[in-house]
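The data below hold one chain only, encoded as structure tokens and taken in the form predicted alone.
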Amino acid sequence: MTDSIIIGAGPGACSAALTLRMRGKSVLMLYAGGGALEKAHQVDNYPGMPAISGRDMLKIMHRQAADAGVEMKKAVVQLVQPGKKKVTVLAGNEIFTCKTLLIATGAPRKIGIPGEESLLGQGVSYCATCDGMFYKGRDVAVIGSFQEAVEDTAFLCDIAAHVSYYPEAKHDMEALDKRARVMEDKVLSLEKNGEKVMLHTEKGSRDYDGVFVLRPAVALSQLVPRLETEKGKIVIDADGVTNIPRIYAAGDVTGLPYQIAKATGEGNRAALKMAKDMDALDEGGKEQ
């Protein structure tokens, strides 16, 4: 079991990871991509790194974290399950456990397609590896918005009878399995239609046995059930503690301002609290 898992790999995540390592804690960072900072052409307001691109800044932070002994793994986290003695994390097709978990996923993603959340587990899935075999020999749709969705579609093509691919955002589709049919129309909503899921688009409607929505991040309400949020942001106290024991948050996911300095400060603060709480638990105490 790892001492701490951090979901994310931006400034807040890296700051927390370094602080935890300085406190002698093992750290695993799980991330799907570089986030908003990776797309920044030039950053001019972060001390010590003048006129640097967001991509280069992340490279420096990631290298520093790796040099400090932080383990980094690219995977989309599907579900977090808190427990009395550990937190269980489903990422990709693997399961990890930790004593404490930090959510530093960046600014919350938009709410999904109308009907998507209510049909989760009733024909809609966020994980091809987890649920693909339920649709062996059947007709499925993939709503994809990043490179891993293209890779998962190849897996589904080996299982399902037919796979339709609906691009939700611009991404590289050159490697998309030729067996998948690319649908150019935008998905507007989803609804239950008997045993199937009806997918409504700009050009009409079609029923599928299953629909896989594959994005770089899962909505907070699905990622951590019962996590307290307000207007899409995670509610934390002064130390980055959420309403769920062993789970903390830092950075843009906690709200404005969306600034690198704010994210690194919150990451450091949360990590100090995480280390303190772990030390108390190791001594037979309780979270402070």
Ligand SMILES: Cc1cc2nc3c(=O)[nH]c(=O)nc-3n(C[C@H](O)[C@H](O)[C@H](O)COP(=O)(O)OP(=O)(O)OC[C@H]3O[C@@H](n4cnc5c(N)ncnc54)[C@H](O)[C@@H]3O)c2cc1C
The other form holds:
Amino acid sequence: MTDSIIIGAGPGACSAALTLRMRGKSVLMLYAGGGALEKAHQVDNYPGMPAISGRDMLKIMHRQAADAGVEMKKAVVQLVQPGKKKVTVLAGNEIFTCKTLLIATGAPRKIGIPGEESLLGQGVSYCATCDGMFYKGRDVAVIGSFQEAVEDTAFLCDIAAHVSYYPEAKHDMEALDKRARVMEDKVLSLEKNGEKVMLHTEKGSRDYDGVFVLRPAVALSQLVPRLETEKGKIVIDADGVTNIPRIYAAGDVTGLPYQIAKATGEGNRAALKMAKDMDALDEGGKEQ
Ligand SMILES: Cc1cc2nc3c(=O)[nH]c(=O)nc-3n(C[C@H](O)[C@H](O)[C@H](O)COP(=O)(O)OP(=O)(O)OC[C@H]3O[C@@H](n4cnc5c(N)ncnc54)[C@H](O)[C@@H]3O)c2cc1C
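One more: the block was the form predicted alone; return the form predicted together with the named molecule.
Entire complex below, previous chain first.
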């Protein structure tokens, strides 16, 4: 079991990872992509790194983390399940466990199509490799918005009878499996229709046996059920502690200001608390 898992690889995550490593803790960073910093054309307000592009800054942060012994893995985290003795994390088709977990997933955005969340497990899935086999020889739709969705569509094309691909955002679809039918119309909502899922678009409605929603981000309510949020932001105390034991948060995901310095500061503070809590748990374990 890893000491700490961090969801994200932006400034909040990298800062926390370095602090945890310096406290002798093992760290796994699971990240979907570049996050907000990658989009910054030029950053002028971070001490020690004048006039640098966000992309270059992120590269330096990742190199520094790797040099410090942080393990990094590209994977979208779909679900976090806190337990008494460990936290279980589902990412892609892999399961990880840790003693403490930091959420550093960046600015909260409204994610999801009406009907999507209530139909999860009832014809709607976030994981093609986990649930694809349930749809052998059947009709499925993919609502995709990033490279992994394109890759997973090839896997689904091998299993399902027909695959329709609905691009949800602009992304490179060059490698999309030719067997998938690209649907240009925007998906508006999903609805249960007997055994099937009815997909409503601007141009009409169509039934599918299964709908795979493959995005580089997951709504917080879905990622960590029962996590306390306020206006979409995670509620933390001064040490980055959330309402759920062993789970901490830092960076844009806890609210304004959306700034690199705030994210790194919160990441550092949360990591110090995580290390302290893990030491206390280890001591408690020894005494029993
Ligand atoms: C165009 C632009 C310009 C900016 N310019 C500046 C500037 O000049 N100065 C400044 O201080 N700030 C600037 N910012 C803001 C700054 O980039 C953010 O405040 C900072 O990046 C926040 O860091 P973070 O670690 O909280 O989140 P982010 O950097 O957004 O990182 C979030 C991470 O979480 C990952 N993630 C999200 N969901 C999941 C999931 N379910 N599973 C796995 N990984 C997940 C993402 O892939 C990413 O790695 C700018 C932002 C933008 C968009």
